[in-house]
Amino acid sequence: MTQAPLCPISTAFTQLLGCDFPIIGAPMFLVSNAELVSAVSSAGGVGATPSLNWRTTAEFRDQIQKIKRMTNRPFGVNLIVNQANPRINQDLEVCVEERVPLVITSLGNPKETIKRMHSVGCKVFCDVTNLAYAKKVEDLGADGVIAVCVGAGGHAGPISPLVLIPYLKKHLKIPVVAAGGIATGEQVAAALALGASAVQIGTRFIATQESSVDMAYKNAILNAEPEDIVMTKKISGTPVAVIKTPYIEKQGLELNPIEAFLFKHPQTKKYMKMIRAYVGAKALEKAVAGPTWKEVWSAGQGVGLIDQIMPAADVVAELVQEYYATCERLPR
């Protein structure tokens, strides 16, 4: 797609990270590879990947170095910072040594991550779903929060973005990033109007040429409607947004009574999380790699707004063009 250079969108987020557009390509498990991350970053956004997309810390380091060879623009890494992640210390060390510009933390206490990344001049944003936790990470020194709202893929939050974004903005001094169901430039404009400094977009980038997932997964994104997104506890023990498939319907969305009890019991909760996370990850891995009857495809409600597979750079450009067009046509 040939086009004139797009005018940057300046926000607190872009000023902090040194990028052109307030768009994060969400770190998606088994989806965000080096090609996708570097393409989003080179296009002016900030591509990101989970460290656990690779089987070992050594492989993770190799891919971070590959991303740095492919782009000289800022990019990000997602770290799961709770005890269920046995690699947290090793992967954090890689992020420190490689000076990853942005680390996004999830599911735990980010104190050590913030301390270590700040020691090398890098930024840390933390996933949040409510004000109480957002205040905690702000007090710990987080550079920003990612407001994970209703409509997000993966572990979605329970609050509408129409409420959570301005609510966090009202009570926090650090930038707020909006996440959940965003797939168009109109929604980018809406999020910024609500007080967000950036948006995090995941599902839209699954249907890109750089995404290495099986074509069946990409087609599922194109064919799904918002009503097809359901929340299942079968992946990790806590609700995860996935596309409703015959396999998901057969499995059911709730834990069985024994699993539910073990998840609540203090002495078994940690181990159940690790077991369920391992089993869920294996199911996701099979589903994204090739044809399987166990169709487990993570996605958000933005699927209804996605109708074609494009290069990631074109997705970023389209989002920016739609953003400016939306701003122009708003009533004055």
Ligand SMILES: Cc1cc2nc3c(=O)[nH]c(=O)nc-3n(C[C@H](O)[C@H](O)[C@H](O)COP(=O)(O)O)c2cc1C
Given for the second form:
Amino acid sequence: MTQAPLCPISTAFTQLLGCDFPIIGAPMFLVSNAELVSAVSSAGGVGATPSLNWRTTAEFRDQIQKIKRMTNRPFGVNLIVNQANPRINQDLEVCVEERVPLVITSLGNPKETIKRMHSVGCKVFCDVTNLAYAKKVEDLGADGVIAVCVGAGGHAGPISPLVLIPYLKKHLKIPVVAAGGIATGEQVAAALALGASAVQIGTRFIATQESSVDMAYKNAILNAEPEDIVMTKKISGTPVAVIKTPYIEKQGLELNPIEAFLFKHPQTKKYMKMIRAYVGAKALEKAVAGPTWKEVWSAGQGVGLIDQIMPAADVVAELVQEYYATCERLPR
Ligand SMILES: Cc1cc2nc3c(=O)[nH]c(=O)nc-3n(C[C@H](O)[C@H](O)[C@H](O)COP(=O)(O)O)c2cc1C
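Can I have the other form now, the form predicted together with this ligand, not the form predicted alone?
Below is the whole assembly, all chains and molecules, this chain first.
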């Protein structure tokens, strides 16, 4: 797609990060790679990846350095900051040393991450699904929150973006980023109209040329309807949004009673989470790598709005063009 340069969209988020467009290419386990991250960043958004996409901290550092060679624009890393992540300290150290411009935290307490990243002048945004946790991270010094709403891929929140974005905006001083089900520029305009300073988009970027998943997964994104997205506890113990494939249907969505008991029990809870996360990650790994009957494909309700596999830079450009077209045609 060749086109005239698009006019930047200026928000609190783009000013903080120094990017052209308020669009984060969401960190996605096993999906985001250096190519996808750098393509989104070079196109004017902020590409992001989970540190756990690489088996060791050394490999993670290599990939961060690769991203820095591929783009000179801001990019992000997702750190899972709870106890279940045994690599949190080492991976945080890499983010500090490599001056990762944006760290996105999920789960757990982001206090140490905020302190360390701020010491080198980098920004920290925290995934939140409700006001109580959002206020907590604001008090800890977070630069912004990512409102993970109903309809998101991965661990979706329970609240509608129509409510959660203005609700957080009303009670917080820091920028709010909207996430969940966003796949078009019309929705970017809607999120910004609700008070968001940016959007975080995952599922739409699975269907790109750069994403590192098998074609069967990309085609499943194109073919799925919003009604095909179900929440399963079978992957990590907490609900994850996946496409309802025959395998997911066969497996069921709930933990069996013994697992559910062990997940709740104070003495076994931590180990159950670790075991489930390991087994779930193995199943996801197999399903992204190639054809298997165990089709475990995480995606959000935005699947209904995605019908083409495109280069990531074209997705960013299309989102921005649609955003401007939407702003133009809104009734006055
Ligand atoms: C396949 C997939 C993997 C994901 N992995 C992670 C992850 O490792 N860490 C994280 O914080 N969020 C993860 N997410 C959530 C995204 O970062 C983002 O919040 C979400 O995709 C937004 O919703 P959308 O997919 O409807 O655009 C994942 C989402 C998907 C679809």
